[in-house]
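First, one chain by itself: the form predicted alone, in structure tokens.
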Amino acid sequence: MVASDRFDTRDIARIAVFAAIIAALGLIGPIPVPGLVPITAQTLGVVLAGAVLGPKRGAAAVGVLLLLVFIGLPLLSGGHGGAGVFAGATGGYLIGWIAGAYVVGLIVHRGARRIVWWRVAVGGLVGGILAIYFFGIPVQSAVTGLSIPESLFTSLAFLPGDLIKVAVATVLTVTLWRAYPPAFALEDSPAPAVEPHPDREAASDRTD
């Protein structure tokens, strides 16, 4: 059956779980990488939310987290929270998380009956990196006074870490799919064809 646009109780539980996962990844704090910009793990959670829950539910999970951050809970990496974080240089990236989760889910789930690694990887690259940068870089430019090209150049320092997170998200998503497929809400997948029951078909032939 094609997934409904409405969220049922199980969907709400999935959304709450992934909002908590993204928040928990913020408790890890920045991960130092020799010679590179430290990696914050929360974008990994954003990609996982889209890949596992699909576009609508994945974006909803991120939206729930950001709502909690907005009202003051220190759920971002480093213990940050409050409305002020959305007015800073990273505010556009936070809003981009919602779009990123949606794009990841759209690529991974659209018309899919199963999860395949290459769709997760492509979804992570397009949604988890490009979509987030699309929102983040203009806001960073406006807040810092840098030009768009300058902001893009400075953001490229985070690209190696983002690529690592996409790779990790791909492995985790495929592993979860193989271990427990019911965790996934495959949205927009075509309804499976219903095979006619042999007894019913025979009964139909007798009545014709």
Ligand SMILES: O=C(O)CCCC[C@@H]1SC[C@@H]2NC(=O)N[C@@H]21
Given for the second form:
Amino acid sequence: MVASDRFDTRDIARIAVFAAIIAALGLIGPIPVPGLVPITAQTLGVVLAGAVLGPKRGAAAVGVLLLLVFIGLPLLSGGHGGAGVFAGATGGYLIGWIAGAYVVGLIVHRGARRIVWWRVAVGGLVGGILAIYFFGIPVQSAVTGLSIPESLFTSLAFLPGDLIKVAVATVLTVTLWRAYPPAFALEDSPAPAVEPHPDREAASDRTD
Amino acid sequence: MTGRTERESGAGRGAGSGLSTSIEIDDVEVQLNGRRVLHDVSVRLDQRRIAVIGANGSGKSTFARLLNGLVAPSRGRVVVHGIDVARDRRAVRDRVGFVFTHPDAQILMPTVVEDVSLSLRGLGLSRAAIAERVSAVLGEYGLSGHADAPAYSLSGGQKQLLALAAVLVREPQLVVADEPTTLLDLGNARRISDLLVDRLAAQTIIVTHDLDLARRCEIALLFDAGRLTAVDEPGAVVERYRRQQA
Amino acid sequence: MTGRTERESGAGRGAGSGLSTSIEIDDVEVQLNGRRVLHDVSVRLDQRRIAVIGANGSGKSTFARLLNGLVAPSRGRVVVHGIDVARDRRAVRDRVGFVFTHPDAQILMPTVVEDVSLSLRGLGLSRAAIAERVSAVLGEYGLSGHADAPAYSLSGGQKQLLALAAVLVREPQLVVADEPTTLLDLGNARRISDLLVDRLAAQTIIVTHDLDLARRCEIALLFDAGRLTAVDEPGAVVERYRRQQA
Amino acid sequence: MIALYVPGRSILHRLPAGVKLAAMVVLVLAVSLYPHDVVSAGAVLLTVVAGYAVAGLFPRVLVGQVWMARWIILFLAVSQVLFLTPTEALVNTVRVLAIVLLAALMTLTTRSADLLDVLVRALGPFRRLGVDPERVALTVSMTISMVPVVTDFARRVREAQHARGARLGLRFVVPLLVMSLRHADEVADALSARGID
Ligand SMILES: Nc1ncnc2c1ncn2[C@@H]1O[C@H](COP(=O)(O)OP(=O)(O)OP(=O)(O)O)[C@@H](O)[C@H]1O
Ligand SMILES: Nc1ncnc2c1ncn2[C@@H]1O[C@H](COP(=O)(O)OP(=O)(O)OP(=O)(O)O)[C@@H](O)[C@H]1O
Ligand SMILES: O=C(O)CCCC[C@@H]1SC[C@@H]2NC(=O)N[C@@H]21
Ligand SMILES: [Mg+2]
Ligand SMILES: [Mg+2]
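Having displayed the form predicted alone, please output the structure of the form predicted in complex with this ligand.
Below is the entire complex, every chain and molecule, led by the chain shown above.
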């Protein structure tokens, strides 16, 4: 949301819709891992937000979702919400989501004329895992009184799930690029032109 | 495909003749999120072309969705072509095709070919057989030229044709269509209506606000506030609906 | 509100009389993503009720969106009620209200009251004044009972009424409606049509596939493949469209 | 969507949202930074529980909150027992639980809309950095109205998938994204048409 150039109505609408998508992904999970903090499908949404909307809008979408959570809407997976979720040991991860979406967006969109799978994968690893942990682990360590290496060790429990989510996000993003390129609104290039159709029912990307 | 369709439709023609095209709804009630949206619906349908009309929110879509198990009755029984929908959802889905209002919602894959192929997965067909059937169906619906185009780039009418193709490629015995022509122009609407009424399956149920289309069916059902209030010759039912809405 | 509307509509009646209800489109071309979707459109409209018809993808929505600057012409000039749309988008948006097909897409706020209030932001009204106008409008459209209800819980027809209310509360001189009745049943469609044709604004433009509604207007425009191919008495234009689509 | 706010008429409910927010932040920081022992941690937890009683949220809502925090507590307890002495683990866990419950107490006694107002006003000073508080508020409200719409899209995609006998697994997210983003474009037009830009 801290953007120097103003978001226009299209940006606002996309930010809102993506925040809603991340909320909807909360309905899937959480996938309980015996004895551990559950894995949430919402970080998948965080990576997708960055990969699809780009750094600023992606981070804004996550920010809006967290604002809603903070004011008391139960939009995190499992119906969690409220200021309490920011005060606990996982609060840092949530702040990390904003940075995560930004970093993913930067890596996937920066100077891009098209979406390439390895950029999404790298973005997912750096933004969707490293960046999130970068905020999550120090907070976790501060809150729990464990040292950073010890916190790092305990959070390894998330790693398998997070790696799977990065792989899934990569496949989804590349598929979306084939299915609906205008979704990405890449700055440097218009979406690949759709060949005009010969007949009267010419190509339509907005029917209504 | 065409061959099979014609054979089947011949069989289904005689009212009440074969089990194969009979739908029996027995004292059905549907609750959604704790609200009763269908009450005491009982009807037996042997006709080939069936229209469903009624006001917004009267329960038409809910009724349609009962027929392939998208919605489960909270009471009563739904038997489609001899199959109890609650018992054997798989068999019902293989037999019943469903066309939604918004083509966007039912186009699930990035390109036209992939989307139609998706319908043939899990039927144990070889890749080559799938490709062949898909290209035959695309030809039939005039979509061959767009086979590898992203589905989003199609026009409204083309998208609805694609949705139909993706349903029809499975050769369902019953096609249920929920307002399939609402977003279309005259020509496209006629094209889709003609397909639904004259050609596609042994039995077709069309939910529609287009009263001319309803009149082209053999029988019409009228819903009102969650109740089935008329089952009769379409002209009469349309008249009744008009009066009710006046 | 009603008072004002009636006064204005009186003024606009004489064809070509007041500048206040004249739309001038001068040699306009529109390109979207590098594709030309409107070619050489020129027309002057002084009538109060104007219908726009044509095939899917013919450019009707694009034309409608030109009128309040949602789409910018790549060539030519659009002047609405004396305002050049390209020059002064703000002034145009204050004067032109827009109703879309999908009610869901135009309901922007969580509750009915909030949604209508949103339209009055930035007009420099006090909170009390906003509240008063909103409740007056909700009363007029029979939505008072749902004022604090979540908008998504309304029925299709109620949602479209809410969309109208949210547009009308700004008292636009021109209302442009893009297939506002397509998803509605007979009764709801008639209610919305009646409002659009008989009551709402000094001037109304209705894009529609409903040919009966088109016939209720004073003049009709026919689009075909991005060109304006007829501007005439609605009966004649509808006939031409029918022939073209046959 | 049901907010977590629990209506009531207690003093905590009636305090202005801004006051509660500020107090919550200060208290959370204080409790976090203070070097606790078993006694002080226990005392803090008891005080917070008393707060729930004052707000009329004892015991049902309190128990619900603890239940919601169960994963956090479990995660804490497990990881701490691995590395710390049992006493340290106990003190830390109790302290974190108290902080979480304290923050939740503010949420439970404050309407979302009031809290949003306060936050939006608090964003005022960031105007110079390009943050427009009104637009933030607008986006937040729009998101609230879009959650049910997107959930409905998800339902429609799932139904289409069932109706076609197809299994997409997680790929069902793609058609959901396509529908949602097209919806966003329509919404953007509706925003512009209502004079917001
Ligand atoms: N953003 C866009 N980029 C490229 N082409 C577009 C875009 N929006 C619309 N078009 C094309 O412009 C043409 C006119 O579209 P428009 O939406 O105006 O048609 P319409 O007459 O309203 O059709 P319908 O009856 O289906 O609503 C179509 O061929 C469509 O594919
Ligand atoms: N998931 C749901 N939960 C609760 N109520 C529902 C749900 N789905 C539909 N309803 C309600 O059930 C009733 C019937 O809905 P249905 O969609 O069957 O109507 P319809 O006749 O198809 O209307 P339309 O012409 O607008 O499509 C409506 O009042 C609707 O609000
Ligand atoms: O409260 C929640 O619902 C979420 C808390 C944060 C969870 C973190 S984010 C990184 C890591 N990966 C997961 O799947 N969960 C944790
Ligand atoms: Mg329906
Ligand atoms: Mg259109």
